[in-house]
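Just one chain is shown here, as structure tokens, and it is the form predicted alone.
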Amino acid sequence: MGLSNASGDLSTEVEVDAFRRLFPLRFYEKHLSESIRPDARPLGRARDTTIALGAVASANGSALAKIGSTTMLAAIKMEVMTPSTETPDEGCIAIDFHMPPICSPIVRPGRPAEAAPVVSKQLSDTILSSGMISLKELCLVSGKAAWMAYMDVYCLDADGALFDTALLSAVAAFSHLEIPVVSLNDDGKIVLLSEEQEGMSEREPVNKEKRKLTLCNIPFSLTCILHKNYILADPTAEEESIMETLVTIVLDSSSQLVSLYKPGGPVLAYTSAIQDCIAITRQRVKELQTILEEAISGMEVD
């Protein structure tokens, strides 16, 4: 009797899996009609999210962010540069996004992923336009020396909502960033001081101790899928491939709209749908703020 039930359950699982593979849209619509998703999430709920600060010991700032299975590693390296004549009292930020073949079966060795330059541009535009970082805070000596922050974001697992996870890891890495101590050498050039040299240097350091950046208007994002009359928050890679109309909302920590991104798709984004997406994003921003604050508090305790 038990064997019969077990074989019956197995055959049912096989049938469901076959139906899901052969008719993926119908499979999802059957769930959507009951306001539930195949992973048991309500339509407006994001996946479990975690942040780990200081994931790369050799970097000046780093963070590992996970939203569901999607995993991003962000690391920042600071270097001294000569500022441009147009902005003599400002530093610079350069952001690059990488998708190695290990992150997804659709990324082939030797071929750059199509999503990589798009996400990279989105990250740069969002971080710079949000006003999260004042570039003047990266100045060391006006017209002579300033900080160049090189940020690399690596996608370790691509399971949907790539930009949301990449932005979260980038914001977390900047929260963890410590500006190194530097001093002027005999030639009048800025040089980095190691921890052993900080107390032994004869010259006055330009910045006397490691310091954090002052972050304002921190941006957070949420990607939603629009399908018929449904809105699905934080889609998986499977959901993105089946229902192709995506809308990404970026709000800052004071719930002000930073950007709205809709890369085409068959479904029109009516005003009511956009307003609903923004409302869901506002709730998500509160969750992400709490997660980031807890990660920062955990680092301070350690």
The other form holds:
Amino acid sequence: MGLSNASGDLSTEVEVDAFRRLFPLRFYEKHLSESIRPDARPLGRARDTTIALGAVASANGSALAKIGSTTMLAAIKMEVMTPSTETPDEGCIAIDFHMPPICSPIVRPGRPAEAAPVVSKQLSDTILSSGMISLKELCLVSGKAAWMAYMDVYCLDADGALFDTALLSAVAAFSHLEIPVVSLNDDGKIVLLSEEQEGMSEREPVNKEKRKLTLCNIPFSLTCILHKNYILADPTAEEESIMETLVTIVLDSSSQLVSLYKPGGPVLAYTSAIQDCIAITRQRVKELQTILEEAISGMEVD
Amino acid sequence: MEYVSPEGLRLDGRRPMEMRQIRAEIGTVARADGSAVFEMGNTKVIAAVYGPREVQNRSQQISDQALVRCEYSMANFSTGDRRRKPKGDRRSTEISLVIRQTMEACILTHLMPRSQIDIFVQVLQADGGTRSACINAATLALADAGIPMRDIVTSCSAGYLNSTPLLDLNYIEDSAGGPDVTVGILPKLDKVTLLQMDAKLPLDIFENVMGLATEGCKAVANYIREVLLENTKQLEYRRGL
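Please show me the structure of the same protein in the form predicted together with the partner chain, now that we have looked at it in the form predicted alone.
Everything in the complex follows now, all chains and molecules, and the chain you saw is the first one.
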């Protein structure tokens, strides 16, 4: 890093900070020419990722995911509803993404952030179209009762790669989800059985035990920035604001392409650049799978 | 329903004068100027402070002091049933106002004219005492942001059920219909900045209950001071002092 001064001389430090603010693009290009970024990451490496399951005790399933400083909290609440007549055997999933003002200095109260509805739609589309969850698993009594899963993802700290972290937390929350035990009462309505009632109730529970959803083809994603002929994986908020061309690639656990998203941007990419992004994403998906599996097995030990 | 058993234990096993377990952490939101997470039992609240920064709405700028804004919102999954409207409803607006006025009383706003200080509080889990947890979290976040204050503000609630004053009510005790006294104090100056109560209470019992809540506030203040001291030691260590 050519600009830092090892002795910590105050005047040079101020110059570096000022240079970073006044000429951000030149600051970054000086680093990129040495194939490194200001936080000492090589171009293709993502930030440290952690997942904590069960962060919200009152929800049926929850997870807190952090990629670098970007933090997302996802929680699922289940309610019983009547399924529609066209799909009497299927439940429903509603996914909502929120960016409260705590997450970033740019978000003003009363006015939702620009990125919030975009990520919300992307997240919803990706999860529903990836086929990760079979809606038939959410059915209770065909034609009469089915589960509605409300998932809320809250961004607690917005430092770039919002979609990646949101998807990771959503997927982790689904893997942590436990469907509560319910039974049919005399009016034909479904009631939740709490733990004390389980032993005492004479009614037959509709589902015997708290079960988890079977997830197949779990989607994982990686956002990359294209700048001239560099590809930067997992950008921070500062990088995203300076170099605006983003490419988000979603692959599932069997390395099939679920979605590819390049919403314009000043850089026009050749197919080779996109293929390089896909290759980096493939590596990242393997990392994310291991991290998720460790988090799940860590919970089971408890 | 019995909220205090004959042996003197409450529904969650606490004694009447016992607070729930508190836990606080500073600096959780990297992008904010100051942030903190505060937990009182199962109630978990995250606060972020942005400021002092330029006023976003020029017409609201005050020429001789800082403008303090506060927004309180609850996550959809924070309560037992999923909430449809997390902010903008009357309760959230009222609590936002209460927190703003409480914190404004202790911030030295005249030192930062023509600027704005934003306090955002998000409730992640609600189990009674959210107002108090929010004020405690906001205090820590303001301290983390380095905003000059007269004193820290701590808050605690107390109630009166089954003829016993109870400290730090949880959600079940709060919804029992008995009185709920929330007190916010500046501990060093020994001044009350927030006092709210609902339901009826005879005056002499009220003094007891308010005294109990004030004791609770002082206990929270001791804990907050420890957390801030520990944080400062960490910062000193990292700077190599």
